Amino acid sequence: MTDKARVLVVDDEPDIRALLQLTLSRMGLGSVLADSLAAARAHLAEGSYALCLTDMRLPDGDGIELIREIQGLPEELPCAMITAHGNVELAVESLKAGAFDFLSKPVDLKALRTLISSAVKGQRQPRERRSRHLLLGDSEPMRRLRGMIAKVSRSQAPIYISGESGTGKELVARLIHQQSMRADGPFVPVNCGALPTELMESELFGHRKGSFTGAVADNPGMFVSADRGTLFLDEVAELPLHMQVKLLRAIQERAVRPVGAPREVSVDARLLSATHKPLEQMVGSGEFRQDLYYRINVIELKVPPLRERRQDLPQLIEHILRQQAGAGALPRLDAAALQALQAYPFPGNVRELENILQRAHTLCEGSVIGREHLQLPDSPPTLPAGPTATGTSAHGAAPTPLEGPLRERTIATPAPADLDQHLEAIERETILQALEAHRWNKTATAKALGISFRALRYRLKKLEME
């Protein structure tokens, strides 16, 4: 770091200003001090800064007001809020206003130095806008989503990514990480729905050797593995209530306690979470903790379903077919096939489109894919009734499309009175069909179903199909 970078410090307490100035000086950074909103505004009008550190309570207003004003400036300036200890609600409010991060008083110097380093490093590195080339589509919903990704990547606020299954929520999470100041750190994705209940705590928070039967070595856990990087909790709605409590504490304290460890371990990981289920409805029914919901949902990104951006279909189709063709000749769709796809509702979204095209590419003997190669159902699947934020039904269950070779057989399971039994029967039959189609190769089956190998093993065990 050089002394050319300056940090604007806004606090009405002389001792805090002196502490921050000394810390910045030792890090090779200059500082400009202000004891009020008016003084801060004057300094902002006179020069540029690498970071703004502001107190919450000021004589002539509050820091959140200053943060909102800074968000409207033409030049990007990360801000961090300094709040009274335990004032979580105001800290969350500052993140929603656009703060990069927050610190609690009394200020922890190690955490302060980490925050300053991350912010200044992010300002000095040119931010690559690569999302357009990875998150395909020129429709208005996709342009809006890419803009939001670029904006939220600059902060440390927890992000909740909502959307139907197959829309690309993990891709959105990876793009946020790649465009953030943590891009050099690890990106650790965790499918909460694939974690066995009895191993959830150990997998997330780690364990010490000998802490339970089978713990033959230390395990750092997912949180520690994501230190200085990003932790992505996919299908976070699948966490049971007792794990929701532990997750809430980890987020609040920025520390985890491995199973069998005598003390907590500090963790600096940004949290991203996602689910296809309607979390707000689950809060109302008591299935998801309200306090945890508000901590992970500081900012929400909604990923649009494919049927709401049909103009992106030609671009997506070409990209997918190009990937599948590799070095071979690029196949194309005839007019009837393209028209059929344009009319199809895609309950499985982009993931289903990939499976349909993979099957069609395999069945097509020439270079032209016809409608018959798509093998779309004569009666399109019924979409969920009632608009929700995530496109799920009133029961909170997302549609489960039959993908790939699974469409070649029709599930003829009678609908029992118990909805859970009915859904379990459909899941069992779907997995069985996929296993048969892939000659009981579990790796290929998991890929066809669009889930991980570990998730498939978990479902086989749950359904007693092993």
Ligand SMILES: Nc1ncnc2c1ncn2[C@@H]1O[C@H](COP(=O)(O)OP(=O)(O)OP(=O)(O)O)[C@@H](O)[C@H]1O
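The model shown is predicted, which means the values in this text are computed figures rather than measured ones. Rigid core: the largest C-alpha set superposing within 1.5 Å between the two forms. Residue numbers count along the first chain shown, from 1. First, how it differs from the form predicted together with the ligand.
Relative to the superposed rigid core, the position of the CA of residue 434 differs between the two forms by 2 Å or more. When two forms of a protein are overlaid on their rigid core, residues whose CA moves 2 Å or more are considered shifted, and residue 10 is not one of them between the two forms.
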The other form holds:
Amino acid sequence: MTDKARVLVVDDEPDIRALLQLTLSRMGLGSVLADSLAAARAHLAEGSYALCLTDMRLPDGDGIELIREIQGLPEELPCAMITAHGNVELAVESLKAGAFDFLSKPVDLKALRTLISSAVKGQRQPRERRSRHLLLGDSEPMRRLRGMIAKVSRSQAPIYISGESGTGKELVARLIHQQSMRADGPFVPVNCGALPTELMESELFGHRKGSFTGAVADNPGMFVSADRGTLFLDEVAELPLHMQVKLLRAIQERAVRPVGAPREVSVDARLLSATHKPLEQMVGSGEFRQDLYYRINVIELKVPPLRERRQDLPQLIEHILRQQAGAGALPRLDAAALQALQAYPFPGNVRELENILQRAHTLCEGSVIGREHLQLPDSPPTLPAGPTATGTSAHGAAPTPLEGPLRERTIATPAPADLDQHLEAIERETILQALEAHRWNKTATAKALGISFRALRYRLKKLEME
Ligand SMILES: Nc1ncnc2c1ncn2[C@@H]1O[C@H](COP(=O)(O)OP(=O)(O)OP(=O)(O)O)[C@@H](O)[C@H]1O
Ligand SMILES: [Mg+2]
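Please supply the coordinates for the form predicted together with the ligand, as a counterpart to the form predicted on its own shown previously.
Below: every chain and molecule of the assembly, starting with the one above.
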């Protein structure tokens, strides 16, 4: 039973089969060759394999069919698809069907070896390690999310993590990395919103010493730093269009060209991305490139807002208080405080809960946190724009006094002494209503308000409504 691991190679071209067989044997792996789907099925029925490499077009069907069938087998078998060069749709389709990666023809030997070793290595040490990061919550949506995380961790597909601000998107990204076969490699988070525009290219793709003023040393860049690991593009919606083009190229070529470097450097990094913005709508309004969107969003994980899983609150509260108390006495919430939190809409989700509890812990002095220590806002806060912002507690949570009036927001009665503030309130309200009416599509909103897109962005920034 301890003979060398075998790879099932499915391709109707004898040259490719020979090339793959040779590469595999040099890596100490055996191969079993099939020239059709039927032959592949027969081999699958009689033996077990460490990996399946399949061509797309086969005389009796296509490789995607085979990949789907393999997903249904009782034993886990990583699959990779070999596609004609540049056929992105098929590559993406194969990832969706369950392939963990794909290669394009002509087969690049280095990429092939990397793919084989990561697949085989991943199998030899199935990863059951306990995670340092805890994604708490036993509600149905969180259980589903954890299941999805476990599933996508096994693949190399790019994952797009969506969800409102503070829901735990970064936590999800870290978990995916940790449970993947890249766990021993680096996890490199990049906050695209925090990179200054002038430095974006060199930060992402690196630069050579002396390539521009201030480049006093070589910088590998985030992509290369994530080699053999995971690159997490956080707030990916913030990338300006010209960087989106460069990013797309880097993903397609699996290579980057550092500023001032003579040639490209190949990179093997898995891509995860996230944003709290409605990326799909940004594609519609031309703010985000559609081709890039398809490339990063092969599989989408939606992180649910806290108000749609209120039953997770007690567990989260206990965990956060425990963390904050450290070695000190563990504070607890009295019934009124707990009830107030159960009714609160949490526009800032788990991060807001952390902040509220931190403040309450500081204010309460004793060991019991009361409602007054929570300092929840009297007026209902505005729910953020977001792909999952439904604005109501549609998922089983009790209707709350704070959520009721959200749809009929009214302008605060003006304090006559403060005209500026009053005007600002009107401006804010007008923009908000227009945004809602146009489903948070800024282009349409600007048009409806009779101002330019730029002017709208400026106002949103000024009013801190971004
Ligand atoms: N399910 C959860 N269990 C435990 N902690 C959580 C959970 N969800 C979020 N957190 C905690 O909440 C905080 C915010 O999470 P995180 O930074 O991942 O959110 P985010 O979605 O990336 O937010 P933003 O959109 O603002 O960047 C972190 O401290 C994280 O550890
Ligand atoms: Mg984040």
